[in-house]
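Okay, so here's just one chain, in structure tokens, the form predicted on its own.
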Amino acid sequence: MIFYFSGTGNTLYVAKKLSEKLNQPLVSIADAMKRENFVYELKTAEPIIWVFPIYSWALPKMVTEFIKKVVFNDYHSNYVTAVITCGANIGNAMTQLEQIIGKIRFSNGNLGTLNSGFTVVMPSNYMIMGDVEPPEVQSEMLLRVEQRLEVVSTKIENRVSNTFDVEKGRFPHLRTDVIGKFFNKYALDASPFWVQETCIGCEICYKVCNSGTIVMNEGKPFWNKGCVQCLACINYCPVKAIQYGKKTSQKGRYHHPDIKVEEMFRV
């Protein structure tokens, strides 16, 4: 069973590829949170695979909240792994995930164990800080993703344990334990989002919003509290009408080219 969270399609693409290669069903964490679906039945030997992006070297807040609420029935020491997508590296986030999973108490009384973990480097979508890569660089990165997924899926299929094939980068503890915590505490602010007069009222931003933060009023989007900074709204706007403060008007946009926008709809 693959549990995934995706803002602009990178992680959904990875999750879909793993689903095809490993013959595992997909569960959207955003949809599960919205519907409050937290209880899952496990088949014998069925793996639990967590697939999500990294936000400022830490787990997305929604992913953390979901894992803390999830309940697995019929757990028999099932294989647990994680595939984290990132722009370059993940800091100490895999250890952070391991600690959270270690607090899950399954129906048989066992505590959770993360058996393995992997990273997949993808094109960046976080133009609030920096910018997206040029199209030719994105294409090269996506070609490398295919090779990487062959390696990762084979290791998961073979149930390798005590294997953490991840890109931590420099100063991983500082990045995750300081910068990441600061991000999740202070940077999940939707108030800088605004929409230009060029908005065509297509409601795509509203439909792709993972957290239900966006509401439509007279054909225009408005942002309430609860944003998780997935940036689906700004990257999927077809006319580039959504901005974040003064930081994004001259910057690029990105969403995975092989994921249809309808696959990202959360409403």
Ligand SMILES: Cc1cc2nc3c(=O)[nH]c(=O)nc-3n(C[C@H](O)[C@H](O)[C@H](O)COP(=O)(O)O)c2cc1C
Contents of the next structure:
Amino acid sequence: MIFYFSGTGNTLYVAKKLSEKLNQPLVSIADAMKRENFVYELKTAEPIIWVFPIYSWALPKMVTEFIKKVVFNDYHSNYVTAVITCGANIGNAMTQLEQIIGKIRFSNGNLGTLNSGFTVVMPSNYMIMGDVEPPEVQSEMLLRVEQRLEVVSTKIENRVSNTFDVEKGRFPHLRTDVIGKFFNKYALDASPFWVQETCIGCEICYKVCNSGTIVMNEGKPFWNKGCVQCLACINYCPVKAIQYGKKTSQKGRYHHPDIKVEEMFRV
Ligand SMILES: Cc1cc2nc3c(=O)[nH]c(=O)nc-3n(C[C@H](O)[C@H](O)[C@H](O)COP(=O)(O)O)c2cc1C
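We have the form predicted on its own; now please give the form predicted in complex with the named molecule.
Full assembly next; the chain just shown is listed first.
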């Protein structure tokens, strides 16, 4: 069973490819959170595969909250793995995930274990600091993803254990335990989002919002509380009318080219 979270399609692309290669069903974490679907039935040899993007070298808040709430019926010490998509590296986030999973107590008395973990480097969607890559670099990165997914899916199929094939970057503890914690505590602020006059009222931002933060009022979006900074709204706006503070008007936008916007709709 593949549980995925995705803001701009990279992770959905990876989750779909793994679903095809490993013949596993897909579950959207954002939909499950919204519908409060926390109980899942597992078959005996079924793997549990967590697939999500990295946010400031840490887990997206919604992913952490979901893993803490999920309940698996018929747990048979199933194989557990994670595939984290990132623009460059994830710091110590795999260890952070291991700790969260380690606290899950299952019906048979076992504690959760993370058997393996992988990173897949993909184009960055984070233009709030820095910028997205130029299109030709994005294309090269997306080509490399195909080879990477072959390697990752074969390892998962073979149920490799104690294997953490991960881009950590330099100073992983500092990145995850200091900057990542700070981000999740203080930076999940939707108030800097604003919309220009050029907004066409298409409601795409409202439909792709993973957290139900955006409401439409007289044809324009407004950002409430609960934003997880997935940046789906700003990246999917077809007329680039959404900005975050003062710095994003000159920056690029990105979403995965092979994922249709409708696949990202949450409402
Ligand atoms: C809020 C935020 C923070 C990010 N932080 C990191 C980071 O610390 N390291 C990194 O390599 N990529 C970072 N990224 C880039 C994404 O992890 C990457 O582009 C990912 O594949 C996006 O997946 P998605 O398209 O499924 O949303 C960040 C993106 C966002 C939106």
